[in-house]
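A lone chain, given as structure tokens: the form predicted on its own.
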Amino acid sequence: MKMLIGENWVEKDDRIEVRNPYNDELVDTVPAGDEDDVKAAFQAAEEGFKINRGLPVHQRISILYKTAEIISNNQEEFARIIASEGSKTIREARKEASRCIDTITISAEEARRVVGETIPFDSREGSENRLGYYYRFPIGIIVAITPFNDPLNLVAHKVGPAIAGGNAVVLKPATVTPLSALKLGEAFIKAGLPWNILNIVTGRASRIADALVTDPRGRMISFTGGTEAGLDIVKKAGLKKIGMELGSNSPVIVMDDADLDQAVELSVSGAFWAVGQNCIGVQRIYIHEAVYGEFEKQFVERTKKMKVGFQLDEDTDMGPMITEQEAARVEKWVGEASQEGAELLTGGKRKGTLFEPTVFKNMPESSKLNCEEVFGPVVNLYKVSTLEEAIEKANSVDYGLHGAVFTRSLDNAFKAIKELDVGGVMVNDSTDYRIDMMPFGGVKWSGLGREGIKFALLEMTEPKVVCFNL
């Protein structure tokens, strides 16, 4: 496949191979962009800034209405594409192509929903004869950085605000799974978005990224991946917004009184979707000591049935690591957590890229499994006596993207989500659940703003005040 630069579908004679993580078979090969390639593409999408500012929204919207259902008609090919050069199995990865119709549809339904409000000037002594309004108007260039987990959707998640606000954008797509976003430009293309609104530069992070961010023309920079990433960017990026979804290691917590079927059952499918590599997935549970020992037992009864596989078999439940090299991180920190005194309940064991569904109890507090974003299919069991107690540990971490609580008090539920220091609060759900309408984003270490097709979109454009003397 080619890069997307300007008018054109760019070719390279340096080419990136892009090899299925099960097996490492060549799925294809895209360009190698440098810093030249990214100024090219900045250049092309000043023009397309002025392109789209000036587009009426009725525009807008049809041609994100349009790529919505292309990608709906070749919804198939777009899962292959993503399991192929993914994680996700394919049953996964038909649900991120759905959702990603989902997020372009909600983008064009945003797009008539960018408004401004009249300003009383006359509520201050001396302004009687004032009269006016504001409203908003999009920002510019939005430097779009997108991660490997949910190259397609989350690619969406920055794109189809950003067209339906009227601005331009250069992305950068996940160097390991690169295709879905250009077959997600190829969609935008064919429903009749004008050349030069959007700008794919395919590349390594270590040629371009600097380039990327320091780059004064790029208004807003949106951001998804690891923490240490983010810090860089912010130091780098100068004067210009930017919004950051940077991961966590959610908590679930599980009283006394809660459905435990129903706990095991979503606990579980959020420990060990997209092998664990993702963002929401529920890493550490707190089970109220009363019903510790039957969860303990059904969460690693249902952990043993999981199949593990190759991710384009129907059959497959989790499918293989992004890459050894992350295989084998996760690896090491299971290595690591053994021998610090966690006690291993099942899995733990890794074959090439294929990592088991692992569970742990006795996890100590001092532990990367613990502490830190494993973002691999390690789940920690830990046993408290009270909502309190479970809420202290869940805070604990440096981390705040989601939180759960499985109980059938409200009492209970309230209580955790008023003291629970995260962006959302799942009640009797796991802590990955998302639609695409909502806000997303997190505290502390886990991100700037929020994402969600209107959310974003208040961060891409700007309120500009009228005022008329009359």
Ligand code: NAP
Given for the second form:
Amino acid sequence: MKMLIGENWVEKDDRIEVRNPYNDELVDTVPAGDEDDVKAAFQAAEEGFKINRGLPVHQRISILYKTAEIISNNQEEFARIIASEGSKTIREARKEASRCIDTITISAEEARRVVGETIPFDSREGSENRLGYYYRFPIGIIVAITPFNDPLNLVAHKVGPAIAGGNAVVLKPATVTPLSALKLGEAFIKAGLPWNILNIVTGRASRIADALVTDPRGRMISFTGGTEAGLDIVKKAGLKKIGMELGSNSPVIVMDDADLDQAVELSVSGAFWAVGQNCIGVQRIYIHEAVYGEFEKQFVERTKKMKVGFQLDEDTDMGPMITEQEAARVEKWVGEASQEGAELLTGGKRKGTLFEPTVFKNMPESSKLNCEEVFGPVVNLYKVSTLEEAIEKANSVDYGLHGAVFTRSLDNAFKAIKELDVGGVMVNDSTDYRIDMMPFGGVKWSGLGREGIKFALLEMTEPKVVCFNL
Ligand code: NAP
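Can you return the structure of this protein in the form predicted together with the ligand rather than the form predicted on its own?
Next comes the full complex, and the chain you just saw is listed first.
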């Protein structure tokens, strides 16, 4: 595929191969963009910003609805691209494609709700004759940098609201999964989005990240990815708005009054969805001692039933990890944890990019698998005596994106809601539950700001005050 800069789909001799992580088959190639391509994209986006801020909102709405319709009419093709270039099974990829339709549709709906309010200037003595209001205006060029694990919908979460709000975009998708983003770009252009508003530069961060992050024409960096890259961006960005959607190692609490079947089923799914390469994936489960034994038995039995294999087979439950390097990293962490005293209940082995769904107990608090984000198919079970102990341990890490509690008690639920240090609490659900209109984001090292269209639109627009001296 080609990258999108200004009014052109751009080719280059230097190309990046996109390979299926299961069998290393070549799926496609994309241009390896460089600093000059980034400069050209900013130049085009300056023009694109002038165009989009001048478009009446009803036209932006029509383009967004039309884009959603195009994705909807080609949903299976989008799903197959997601599953071929990345880790997701075809069933997981279909869900992502359908969520992307939601994300773009909600962007169309929210475009008409970018509103201001009147200001009671006469609330101050001496301002009796003043009358006015504020409205929200677009901030300019949004630099969007996205990860591999939801290669379509996480791009939509930036591009949808940016366009709805009247901005222009310079987008850099993950190098291993650029195809879904380019396909989304094609849908926007087919839907009638004027050229220049959306620019997509494919290329390795090592070559183009600095040019993207430091260019003063970018007014906001909207980043989704790992904490390390996030910190690097913050250091270099200069005077710009920053949106950071980073990682986590999400905690689930299972109380003695929980529906255990439900807690097991949803937690297994939450731990191994997308091979655990999920920012809100379940990594740490704190189980009340009264039900610990039964939970562990059921959880391990259910995990052993997961079918690991080729992600495009309809009956595969868990596909490959994104690269062999990533699978080898998880293998290393698993080996270290075992040496540090953690007890392996099932899994732990790797074959190429395939990693068995893995369950540990007695994970030491100092082990990486407890305190860092594993971003792989590994989950830890811990026995706790009280809800207080579970909450304290859940909060004992540097991350805080989502947390969950399984209980039938309102008191337990409300205590967890109040005391878990996270951006969202799921009651009787997995931490990885999300719909695309809700505010989404974390505390501590899990990020800054919120996505979810309405909330991203607030970040991507600014209030302008208007005052008449009558
Ligand atoms: P990553 O390595 O941080 O890469 C994410 C994106 O940033 C890629 O496009 C990457 O480009 C680029 N990048 C890498 N280093 C950079 C730097 N120094 N400056 C600017 N850009 C840089 O993350 P990933 O492995 O793709 O994704 C996994 C991470 O994303 C996990 O930590 C996960 O929790 C997080 N995530 C968070 C959310 C959320 O909403 N909170 C959602 C999904 C994923 P290259 O591909 O060229 O390296």
